[in-house]
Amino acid sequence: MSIGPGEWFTEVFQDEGTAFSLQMRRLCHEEQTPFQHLAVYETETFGNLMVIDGCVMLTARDNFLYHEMMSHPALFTHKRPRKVVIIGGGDCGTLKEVLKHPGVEEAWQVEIDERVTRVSEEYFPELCTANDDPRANFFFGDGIQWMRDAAPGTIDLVIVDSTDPFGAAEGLFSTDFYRDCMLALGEHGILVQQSESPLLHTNTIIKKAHREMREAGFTQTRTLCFPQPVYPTGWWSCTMAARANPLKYFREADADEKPFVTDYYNKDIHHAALAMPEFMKRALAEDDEGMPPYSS
């Protein structure tokens, strides 16, 4: 897609009748990888923009919201997270946030498309500052198979930093995948997955995630909401699941005294994100299978 200076990149959400646009300065990079079409643009006000298959993945200006909320709430909910696995996350922003935690001893980024990581290293170097950390490990291949092959009870936290639940990513939003994650997690392990827009997807993707996580054997699920301007509606979410670790548990003192800098996340944001809007409570309580769909 050729977009010249001053022109606009627009992502149209046809099913919802909405769209989002950013004014461009130039096309920085474009290629067809073995898996998808990948492009990077320089925008007028949001820094560099990554687009995959015509969909906005991230910008330099606002990605911190997503990456911090995909990592820190779950890390500060686990009592002692030492081994973390990120499924997807090829831009390395979530890996960077995870490795800010000195207690993390080992982090794996399992990304199907190595080109996303290599392009990020060139055009989003600020997200890749932890790539040379000795605790960082990279596997470029199928995340579904990687989780299926993981040794039982060996992981503390699984972060599913995936694209939308379509195409190759659809299997990351399934009972079978959640069950593989549960088996790989230790007794107090936590799964967290990006779960789309509360405004658009509570009755579909989010509700389905709660149900299928429960069907996989997780006893607790909670959805956290946070702003994300470049994603549909500007309002996004992630959903956590656990068996034994209470998802209300929060190492608040550790979060308050964290030995690293964040731009959005803090202890008050953590508490606020756990507060579920009334329309979401109603929707998730109306579970067709008669299964309690979330932890109140």
Contents of the next structure:
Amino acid sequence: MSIGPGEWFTEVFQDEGTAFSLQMRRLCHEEQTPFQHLAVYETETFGNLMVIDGCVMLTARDNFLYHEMMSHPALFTHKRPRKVVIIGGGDCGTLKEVLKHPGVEEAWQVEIDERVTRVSEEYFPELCTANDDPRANFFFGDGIQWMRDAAPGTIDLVIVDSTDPFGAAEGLFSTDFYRDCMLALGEHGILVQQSESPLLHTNTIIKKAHREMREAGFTQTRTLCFPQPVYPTGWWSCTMAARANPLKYFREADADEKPFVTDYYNKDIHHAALAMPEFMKRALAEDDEGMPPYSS
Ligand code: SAM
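If the structure you just shared is the form predicted on its own, then what does the corresponding form predicted together with S-adenosylmethionine (SAM) look like?
All chains and molecules follow, beginning with the one already shown.
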């Protein structure tokens, strides 16, 4: 797609009748990988922008909101996370946040498309600063198969940092995948998945995620909301699932004294993200009959 200086990149959300635009400086990179169309643009005000199959993945300016909220709430909820697996997350931003935790001994990034990581190393070097950390491990292949093959009870935290639930990512939003995660996690593990927009997807993707995580054997599920300006509606979410760890509690003192710098996450943000909007409570309560309450 040829976009010249001053022109606009627009992602249209046809079903919602909305669109999001950023003013461009130039197209930096474009290729068709074996899996998807990948492009990087330099924008006027949001730094570099990554686009996969026409969908905005991240910008240099605001990705910290998403990457911090995909990692720190779950890491501070688990009592002692040592082994963390990221499914997707090829831009390496989540990996960087995970490895800020000194207690993490081993982190895996399981990304289907190696080109996303190589292109990120070139155009988003600030997200790739932990890639040479000796605790960082990379596997380029399908996260669904990887999780199916994982040894039972060996992982503390699985973070599903995927594209929207279509194409290669579709199976990452399914009961079978959640069951494989549960088995690989063991009793005290936590699963966290990016779960799209609270405004647009509570009755569809978010509700389905809660239901299927419960069907897979997780006893608690909880959705955390946070801002993400470049995604549809500017309001995003992740959903956590656990069997033994109560998701409404977290290591608050540790979060308050975290030995690293964040730009968004802190203990008050964590509390705020756990607060559930009324419409979401109502929507999820409809599925609660015969199950432990979603908010326990
Ligand atoms: N934060 C972004 C969002 O919500 O739009 C996602 C960022 S990250 C670039 C998403 C990654 O998930 C992509 O690089 C894609 O290749 C990867 N992905 C999709 N399906 C996958 C699968 N089945 N296994 C592993 N990685 C997958």
